[in-house]
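Take a look at this single chain, the form predicted on its own, given in structure tokens.
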Amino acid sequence: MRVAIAGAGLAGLACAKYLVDAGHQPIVLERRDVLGGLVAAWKDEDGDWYETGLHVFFGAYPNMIQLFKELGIEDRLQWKQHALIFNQPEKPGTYSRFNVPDIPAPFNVIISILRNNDMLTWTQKFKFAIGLLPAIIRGQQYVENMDQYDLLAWLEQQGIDERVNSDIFIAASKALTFINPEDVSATIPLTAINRFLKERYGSKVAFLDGSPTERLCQPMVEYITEKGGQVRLNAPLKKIMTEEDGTVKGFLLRGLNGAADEVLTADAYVSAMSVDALKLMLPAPWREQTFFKQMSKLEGVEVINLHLWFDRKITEIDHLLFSRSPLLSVYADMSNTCKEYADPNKSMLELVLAPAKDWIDKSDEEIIAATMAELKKLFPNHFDSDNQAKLLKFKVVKTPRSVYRAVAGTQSYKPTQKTPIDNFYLAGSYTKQEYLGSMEGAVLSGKLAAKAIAQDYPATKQLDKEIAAVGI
């Protein structure tokens, strides 16, 4: 059966790759020159890479890892030693290290916490950990459940002490959703502690060993196409056409550089695409469906991430850092992380501005500026001195809507993957999904979109079998 599939990020590339899986033939089309979305990379006139994001793969991505071991490139994930590294402002230069010993989830993280004596007092532990209790033994229903407040509202109700969010809090709502605690929902921190207390490599983190487009999205691309699929690159969906009844007709491409728009039918249509490009593309009978109408309630938020290339060694650090910067989110030096971009003599800082809504209208040049007065508070022996390092050149990649902006209340609006379209499918991190506006999000979006074409689209006995035998 012919699948069109609009967008070629993550989401979009993993529902192909487990329809061809099932048995079927999946058409990935993607408006830009580059696969990838969100995890898009190009390389500059020096033939060094940027990237839309810092990229960080964790232990409690399962799906993700599947992908890699089912693509057979679970080597190019290059995971670091087990520990959360927070740099301490209050004592410029120096870092606060939460190590992870290798013993069963979850007395390996809560021995992490104890250990630490930087950060938090031995009354912020025993308040931290007794407010975290309800998370713990209520489970998952009950962290949903708390989407109805905001992280430091929720904090507040627990009793937690205020340092605990201004030290590990604000750190970890703005690495995980580029927001506040005053904005974010309670239920994406929560969710994403339980499964680092639940799963022994759950905090463990990776770095790909190169671009995620050459490195992750191109391998399946060629799964993809050596199974039947295609994937086509400058195909960018114009309109979504329909019957009477309401049921999709076909995309209709629009053409480039002077050729005619294209009609590109099939026998089923997934939106691989962002939550905002889909807003602008539903058809205006289906608006007033209130499946459709709750998506109004989500849109992209605000992320720039930058990379910044030095004349010197700034960090010998091999890991993502939390900066603690009431400007910079995390960041990590690329050139120790990974083995495409090493370099033992320089540094490319790769940062992620956040919260960006205030600085994504602003110039290159002053977000650089004002992230280099950060620098210098990071790292005072390379920033404060007469022999300064030199900032040989930078890229500044925005991305004015990005994952879906995860505030209070807004869990219960994100559609499932099956709509009341007959034909018409979702995949996307902002669906329906366990793991948030993540990597890891949205290749499980696209494998439940997968799963919900084949139940409703039957292959043979033997495609049933494949099914099964890929977990969809």
Ligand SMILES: Cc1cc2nc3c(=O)[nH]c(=O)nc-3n(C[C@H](O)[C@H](O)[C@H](O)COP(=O)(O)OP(=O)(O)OC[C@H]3O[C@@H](n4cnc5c(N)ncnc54)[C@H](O)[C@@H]3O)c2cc1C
Contents of the next structure:
Amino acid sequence: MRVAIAGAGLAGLACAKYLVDAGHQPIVLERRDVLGGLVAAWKDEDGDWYETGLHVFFGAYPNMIQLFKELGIEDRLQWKQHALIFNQPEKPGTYSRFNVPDIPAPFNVIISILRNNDMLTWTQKFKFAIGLLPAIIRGQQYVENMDQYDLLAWLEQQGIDERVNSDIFIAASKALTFINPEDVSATIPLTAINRFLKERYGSKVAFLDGSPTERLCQPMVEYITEKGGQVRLNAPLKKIMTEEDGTVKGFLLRGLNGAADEVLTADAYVSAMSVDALKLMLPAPWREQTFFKQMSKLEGVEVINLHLWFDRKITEIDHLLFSRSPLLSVYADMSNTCKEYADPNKSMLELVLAPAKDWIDKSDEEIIAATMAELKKLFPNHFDSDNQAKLLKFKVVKTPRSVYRAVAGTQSYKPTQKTPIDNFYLAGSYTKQEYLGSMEGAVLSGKLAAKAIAQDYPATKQLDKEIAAVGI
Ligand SMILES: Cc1cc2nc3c(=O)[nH]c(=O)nc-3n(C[C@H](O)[C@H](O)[C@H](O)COP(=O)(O)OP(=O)(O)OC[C@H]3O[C@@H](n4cnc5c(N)ncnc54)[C@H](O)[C@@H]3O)c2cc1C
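Complement to the form predicted on its own: the form predicted in complex with the named molecule:
Complete assembly follows, chain above in first position.
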């Protein structure tokens, strides 16, 4: 059965991968000339990679890890020491580590918290633990119900003091969703904490050994095409064409460089585009339906990814770092963390700027100047002395609409992969799945969309259709 999928981000590619596994023929149509959507990466004029986002994988990503295994590329995940590392703004140039011992969950995480005396006092640790009890005992349903509160309100309600918020939750909230605790749904950090408390290696971090486009998306394309599917770049969906009964008649693709538009027909259709792109393209009759109407509550959040190349090593740390800076979120020295970006003598810092609402329209030069001011606080030794580290070059990648803005009260608006339209499905990290707006969420959503299609179009139903078509 032919399935047309618009969007070659991780969700669209995962959907195609699981459809070929189920014996179907997906055709993935990507608007741009690069694979990966929010994980897309490019090479600059010197052959250095720059990316849409600094991406890390967690041990608590079962669908992603299974996908790596199925593609035979598991060795491309470079697992780091089991720890979370935070900068200490009050002591510039120093770090506070939560080292997670190799013992069963949740004791490993609890011990890592108890052992850390830089960030939390014993009273704060105690109140924090008590505050988390309902989430631990009552599980995911409690976590989902907490979507009615923003994180700050939830922390206040649990009696967890402001210091825990400023020390840990601002950093976590910015890292997970690119917004601050006064906006983010309490469900988001609670979901992450719950997973970390349940799985022994849940909070362990891995970096890919090269660019996601080449090292993850390309093998997915090879897998899909070897099994009879197709992936087409420069194939933008222009319009979803509908029949009188509202089902999809075809995908109209915009012809590029003077070429005519093309109508592509299939047995089923999937949008694996971002929610913002899909909303612009919804056929008029669908917009009246509650299922699609609710999507108006979902929209992508601004984020900026920065790359700064220096003339020397700024740090030897081979790990993800939480900057705890008001301007920046997480960062890493990719010359240490990623095999293909490795350099023994020079650093390439990749940093996420979030929240980015007030920065997205600023010039690259303004953004870099503000970032350098923050780096002086993070690495005083390299920027305050006479012998200052020299910035060799930089790249700024702005994404005005990235993952959906996970503010309080939005969880229930996330659509399922199966839609009220018989032959139309959704994939994307913004759809209903249990892993936040993440790479894991994108892969799981693609898998769930493929599963829904395989259930609706089992092999026998397809055979009936083929028999009817040849008139037997
Ligand atoms: C800065 C940053 C850092 C991040 N860090 C992490 C991290 O550390 N860990 C983690 O798990 N997640 C992280 N994420 C989130 C993760 O990247 C996303 O959740 C995931 O990649 C989303 O995949 P998707 O397929 O759902 O959507 P997208 O990647 O948005 O894919 C949608 C695709 O649809 C295409 N498209 C749009 N319109 C059309 C059209 N008209 N026709 C055809 N195609 C179209 C787009 O070009 C795109 O390729 C990060 C994201 C960013 C931006």
